[in-house]
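Here's a solo chain for you in C-alpha cells, the form predicted on its own.
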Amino acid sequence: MKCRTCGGKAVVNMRQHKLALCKEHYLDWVPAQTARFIKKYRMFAPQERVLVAVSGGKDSLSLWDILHRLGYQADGLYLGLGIDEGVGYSAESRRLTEQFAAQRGLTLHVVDFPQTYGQNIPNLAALTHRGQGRPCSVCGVAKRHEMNRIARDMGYDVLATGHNLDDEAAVLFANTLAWSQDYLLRQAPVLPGHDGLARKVKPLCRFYEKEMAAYALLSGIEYIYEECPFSVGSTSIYYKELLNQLENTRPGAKLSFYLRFLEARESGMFNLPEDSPPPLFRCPTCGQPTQYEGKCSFCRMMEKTETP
C-alpha cells in the first residue's frame, strides 16, 4: 500500500479514514489533526499555559510530545499513586515519564500521593471501604482533586488529558446504555472552567487508540505497556471490546458514534445549561470547589483514614 501524500511505502493504514501514510507523513498528520481539533473545539490559545496530565502511557506522553512539537507552553504533571501491585506499576510509569521529560528538556511536576498524604491508593480504598476491592473510584476522586489543585495553585490556564476516541466511545456507550443524563451532559472535548475549577480539554478525543499507539511507536516514545493492574475485568474494557467488534465489521463506527453525539449535543438535544453552570461551594478544608456545602469528596474521604 502506498502513502497518500508521497506515493512511498505506507506504514499505517487507517481504514476508518480511507487513508494510508508513510512514517514521515503520519508523524506530520497526527500533530496537524491535533492542531485542527484544538482550534475546532476552542480548547486553548497559543499564549495559554497548558498542564498535561501524564501517566507514562502512550496517549498522555504522545499528547505532551505533540503539544511540544506544535509550540504550545505545555508542562507535565505526574501523579504517583503508589499502585505497585506485583509489577511496580507506579514506579515504572514514573521512571518513563521522568525519562521522557528529561530527554526533551520539558518541565515535569511530580506529586507523590503516598508521601504527601500518607496513604497509597489501594490502602486508601481499603480504609474507606470504597470500590469493593477495586480502588478505581478512590483513584478518580484523588486524581481529579490533585490535578485541579496543581493547575490552580501553579497558575495554568488549562488541564489537558490524553483520552482517546476509544476511551470516549466506551464512556459514551456506558452512559447511553444507562441513559445517565448527568454524565452525558458533562461529556465533551472541553469542560469550561469556573469557580476555581480548571478548564479541562481532550485534544486526542478523535484519535483511535491504535493511531496513538502507532504515533508513539514511530516517534520512538518509550511508554509503559501494562494497563493499571486494577483495570483488569473492568466494565470499561468490556465495552471497548464490544465496540472493537463493531469497528472490525464497520470501520469508522466508533468515530461516527462519538461525532454524532457531539452534533446532537451542539444542536441542543440535551438542553445543556452551559451559559449558567451550577454554583459551587468552597471546601472549608482544602479550598477546592465542591457541588455541596461542607467538605469536598476528597477531604471527606481522607477524613475517614484519620485515627480517632
Second form
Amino acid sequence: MKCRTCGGKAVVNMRQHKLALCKEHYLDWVPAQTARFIKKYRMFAPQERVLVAVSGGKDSLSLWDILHRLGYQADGLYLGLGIDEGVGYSAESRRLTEQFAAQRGLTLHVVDFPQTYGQNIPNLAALTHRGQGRPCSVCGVAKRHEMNRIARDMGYDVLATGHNLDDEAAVLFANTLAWSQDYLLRQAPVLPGHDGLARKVKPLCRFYEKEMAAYALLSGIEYIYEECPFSVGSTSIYYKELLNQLENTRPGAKLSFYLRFLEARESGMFNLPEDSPPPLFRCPTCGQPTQYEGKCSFCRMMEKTETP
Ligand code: AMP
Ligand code: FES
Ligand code: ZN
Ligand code: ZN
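The structure above corresponds to the form predicted on its own; please give the structure of the form predicted together with adenosine monophosphate next.
Up next: the whole complex, starting with the chain shown before.
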C-alpha cells in the first residue's frame, strides 16, 4: 500500500475514505482535516481562547496537540474525579495529562473533585442513589457543571471536547432508537453559547476512533489506554460494537450515518428553530445557567450529600 501524497510506504489505510498515507502525511492530514471542520462548522475563530477538556485519553490529548500545532490559543482543563478503580484511573490519567502539558509548556487547569467538594464521584453516586449502581450519570452532571464553570469564570470563548465519530454515532444511534427529538436536536459539532452557557465544540467529531488512536500513537503521545472502569458493559459500548460490525461489512457506514443526520438536522427535519434556544434560568446557589427554575441539577445533587 502506497501513500497517496508521496508514493512512500503507507502506514495507515483508511478504507472508509479510500485513502492510504505514510506517517509524515498522516500527521499532516489529521490537523488539516481538523482545521477544515473547525471552519466548516464555524467552531471558533483564530483569535478566540479555547478551553480543551482533557481526560488523559487519546482523543482529548490528540485534540489539544492538534490545536496547539494549528496555532490556536488552547489551554487544558483536567477534572480529577477521584476514581481509584482500575489502574488507579484518575491518578494515572492526571499524571499523563500533566506530563503532556509540561512537555509542551501548555497551561493546564486542574479541578480535583474530592479536594474541591469533599467527595469523589463514586461516593457521590452512592450518596445520591442515582444511576443504578453506575456513577456515570452523576459523573456527567458533575463534569458538565465544572467545565462550564471554569470556561465562564476564566473567560474562555469556547469549550472543546474530544468526542470522536464513534462516540457521536453511538449517541446518535441511541437517540434514534428512542426517537428522542430533544436530544437529537442538541447533538451537533457546535452548540452555541447563551445565557452564561459556554459554546461547546467537538472538532474531532468526524474522525473514527481508530484514526485518533493512530494519530496519538504516531505522534508519540502517551495516553491512558484504559477506559473509565465504570464504562465496562455500558450500553454505549454495546452500540459502538454494533456499529463496528456494520462498518466492517460496509466501510464508511458510520460516517455516512452521522453526516446524513447532520444534513437532516440542518434542513430543519426536527422543526425546532435551533438559533433561538429556550431562555435559561440562573441557579440561586451557584449562579450557573439551568434549564428549569430553581437549583441546577449539580446543586440539587450536592444538597443530597449534606448530612442533615
Ligand atoms: P467521555 O465522556 O469519557 O467519553 O469523554 C468525552 C470527552 O469529555 C473527552 O474527550 C474529554 O474532552 C472530556 N472529558 C472526559 N473526562 C474528563 C476529565 N476527567 N477531565 C476533563 N475532561 C474530560
Ligand atoms: Fe465518569 Fe466514568 S463514571 S468517567
Ligand atoms: Zn507520504
Ligand atoms: Zn447550581
